[in-house]
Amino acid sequence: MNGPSRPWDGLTGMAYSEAIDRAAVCGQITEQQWQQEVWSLLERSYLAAPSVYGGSGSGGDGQAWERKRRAIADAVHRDGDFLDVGCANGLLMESIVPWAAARGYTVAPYGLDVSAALIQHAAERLPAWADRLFVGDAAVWHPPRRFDFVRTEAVYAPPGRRRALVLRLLHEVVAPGGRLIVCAYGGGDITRELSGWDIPYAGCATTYRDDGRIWNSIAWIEAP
């Protein structure tokens, strides 16, 4: 698509996400086009980011990174392995280990990303974990085994397939008795989305910006 038929050109962040989602919902683009647009943008922006935090999709410094994401570890309630879906450069894999340890738990981190270039970058950053990194689309990926904790975002799928993505990960990627951890960044309330999809969650956590807006909304779902 070119010219005026691409209303998201020049937009960034939530404005871009909302514009591309509207185009998919209205039928202006196919789900495949939605995926190509989103995946290409994320790969380019993450690889070009000047900091390790930007390379994992977060603005600011290490303090901002921890404020925004450390609450993900609230979902870890025992030892186990932890798969980060959409792992980018692997920084959350790296961070979750000490965050879980501070809660008294040991986790073994793994990562999945649709971008082979991002997985290669993660492997270069974290060579000791290179064999724990996978390339694949979470909507169709067949894991070599299932994982105790799986973190994801619903926005990794087009608008009409987000509920299906959550359920697929819950029933096919999370190990029985494990937890699917679903995050929503940028002001969304993931608990409202899950409730609207009739998906019960076992717990939740929220981090806030200095102005009181939601920074990261997190909910975890128990796998049967």
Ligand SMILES: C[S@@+](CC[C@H](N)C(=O)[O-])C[C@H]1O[C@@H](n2cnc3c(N)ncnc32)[C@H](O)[C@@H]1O
Second form
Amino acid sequence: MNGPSRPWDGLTGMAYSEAIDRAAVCGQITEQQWQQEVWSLLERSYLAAPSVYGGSGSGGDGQAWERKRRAIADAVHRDGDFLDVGCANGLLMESIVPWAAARGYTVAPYGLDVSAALIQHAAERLPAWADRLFVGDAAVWHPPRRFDFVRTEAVYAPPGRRRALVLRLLHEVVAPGGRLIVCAYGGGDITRELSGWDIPYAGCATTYRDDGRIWNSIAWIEAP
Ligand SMILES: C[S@@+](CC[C@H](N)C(=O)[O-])C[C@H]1O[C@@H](n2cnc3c(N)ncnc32)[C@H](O)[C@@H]1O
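Let's see the other form, the form predicted in complex with the named molecule, since the form predicted alone is already up.
In what comes next, the whole complex appears, and the chain from above leads the way.
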């Protein structure tokens, strides 16, 4: 699809996501085209980002990063491994260690990303954790082991495959008794989405912009 029939061209953030999702839902692009478009855009923009925060898809500075993402640590209620699905440059892997420690817990971070170039970049930034980084599509990746805490976003799969992604990670990647932490960044409410998919969640946390709009929505699901 080229030219004016690509309504997502030039859009950013939620507007981009909504436009490209609509194109997939309406059959204007295939699921493979959706993946190519979304994954290559994320890879290009994160690798070109001028700050470490931008390299994980967050605008603003360290204060904004913490304000948006720190609530993910609310899902950590004991020591364990923490797999960041869609780890980009590895910044959340780094951040979750002190955030969990402030709650009294020790986590060992791991990362998975569909972009080999971003995993390479993460390994260069975090050489001590290079052997904890994996390349793969979360929807089909076979983990070498299970993890106590697994963080993801549902939007890592094309529309129509998001419930399946959440359930697959819950049943095939999270260790028994562990937690799948599902995030929606940029305005969505993940608790509504999970409820609509008939997936019960055990807890949730929300971060807000100054004007009261949702910034990040986070919910966690207990693995059987
Ligand atoms: C917004 S960043 C998340 C960065 C960081 N984990 C955080 O929470 O701030 C999204 C990352 O997910 C990766 N990603 C998207 N779809 C994926 C998939 N199906 N499997 C694995 N990684 C995926 C992208 O390449 C991108 O690096």
